[in-house]
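Next up: a single chain in structure tokens, the form predicted on its own.
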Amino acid sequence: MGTLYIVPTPIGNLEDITLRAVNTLRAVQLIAAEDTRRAAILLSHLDIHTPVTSYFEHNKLSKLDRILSALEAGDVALISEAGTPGLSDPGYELIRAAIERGYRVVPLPGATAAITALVASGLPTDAFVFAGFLPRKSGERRKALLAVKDDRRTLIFYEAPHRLQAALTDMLATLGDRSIGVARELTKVHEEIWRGSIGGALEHFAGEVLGEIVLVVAGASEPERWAEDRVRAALQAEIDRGAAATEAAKKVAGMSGWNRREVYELIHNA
């Protein structure tokens, strides 16, 4: 029984590949590639002649059984169009299927556009949310943004260049004018990492934009912590309106910068 290797490939600069990844691509019996044309360029550069089969969004169901059958005979490497397989690409389904059928799955570390953009953005890196690609339609996109509006962690999104202006417009409307890092063409000749506000980004990228985009957005700000007398007054107002103690504590905690337990204790220590 073979092993499925998850092999990150460069997101731009062909030198951004590990020695382990190169050795793995040479050693396996088959490479499952999201984009065989991109794979051919990389493999030619590395002088690797391992057989390649396509595995992408529109043929993943028909190819899945073939690749799993290949795992019966030997090792298979999974590569995406660029970066780490399984992040915003169909590799997830293959990885899950291999796990369910009992194959060994071995991940290799390597290039990832989301992390590369995050660490260069200047925004907090201790906690973050990777949300993948935003929806294409404005209404759905705003709904997705509203779902993370109150998250205090740094937010990371992928976006297509032709939708950048629309995405930034919806961000400004739903999240407010927060700090943002816009990373474009990472590791390539025309790499750009722009830092500023969402409103400023709308102005900076007003013309034609080329290249793959990563948006790194500041999380929600910590709410101002209210003084105790203000919290007590808000609690009393909620209770006077007929709210249960737990409901009142939850609502006031969300407004006051206090955690729910602290607010709830004030009710019992009134």
Second form
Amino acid sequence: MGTLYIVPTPIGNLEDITLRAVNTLRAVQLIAAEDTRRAAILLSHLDIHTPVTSYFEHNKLSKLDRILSALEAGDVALISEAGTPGLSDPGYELIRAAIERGYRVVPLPGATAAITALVASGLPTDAFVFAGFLPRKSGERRKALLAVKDDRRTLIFYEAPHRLQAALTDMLATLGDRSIGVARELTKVHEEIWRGSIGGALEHFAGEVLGEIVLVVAGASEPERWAEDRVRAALQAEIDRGAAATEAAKKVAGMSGWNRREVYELIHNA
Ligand code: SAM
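Can you switch from the form predicted on its own and show the form predicted together with S-adenosylmethionine (SAM) instead?
In what comes next, the whole complex appears, and the chain from above leads the way.
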């Protein structure tokens, strides 16, 4: 019974492949590749002659059985077009099916655009949300952005260069003028890591933009903590409006930076 190896490949610079990845790609019986043409370039560069089969977005389900039977006979490595398989790339269904059928699944750490961009952005790295690609239509994109608007964690998005202006415009409208890092062509000759505000990015990237892009956006900031007098006045206004104590406390807690328990205590100590 074989093992499924999840093998990251470079996101630009061909030197960004680990020794373990090279040894694994050489040792397995079969490589399941999202893009066989790109795989051929990489494998020829590494002088690796392992057989390759295609596993891409539109054949991934019909290919499952074929790859699972190959696993029955020996080890298989999964690679995507670039970076880590399964991350905004095919892989999920195969990895799940292999786990369900009891195959060993071994992940190799390696290149991925999201983490490379995050750590270079200068924005907090302690907690983050990888949101993948935003929807292509503005209405849906704004809805997706509103869903993460209040999240305090740093937000990471993949974006196509021809949609950069539209995405930044929708970010400015929904998230406000937050800090952003725009990482373009990471690890490649024309690498650019631009840091500033969303409004500033709209100006900087006003012309034609080429290449691959990751957007790293600051999470929501802590709401300002109101002074006690202001909290009491807001509570009174809610109660005068006819709101019950619990409802008033919840609403005022939401806008004042106080937690609900603290606001309750104010009501009871009025
Ligand atoms: N699996 C890949 C990974 O681990 O990063 C992501 C694949 S996804 C189909 C491709 C997107 O990743 C691009 O549209 C871009 O947003 C981002 N990306 C990939 N390579 C990049 C690079 N060298 N520089 C900036 N962004 C990159």
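Because the structure is predicted, anything quoted here is derived from the model rather than measured. Numbering follows the first chain given and starts at 1. C-alpha atoms forming the largest set that superposes within 1.5 Å between two forms make up the rigid core.
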(request) Look at residue 204 and decide if its Cα position differs by 2 Å or more between the two forms after superposing on the rigid core. (result) no
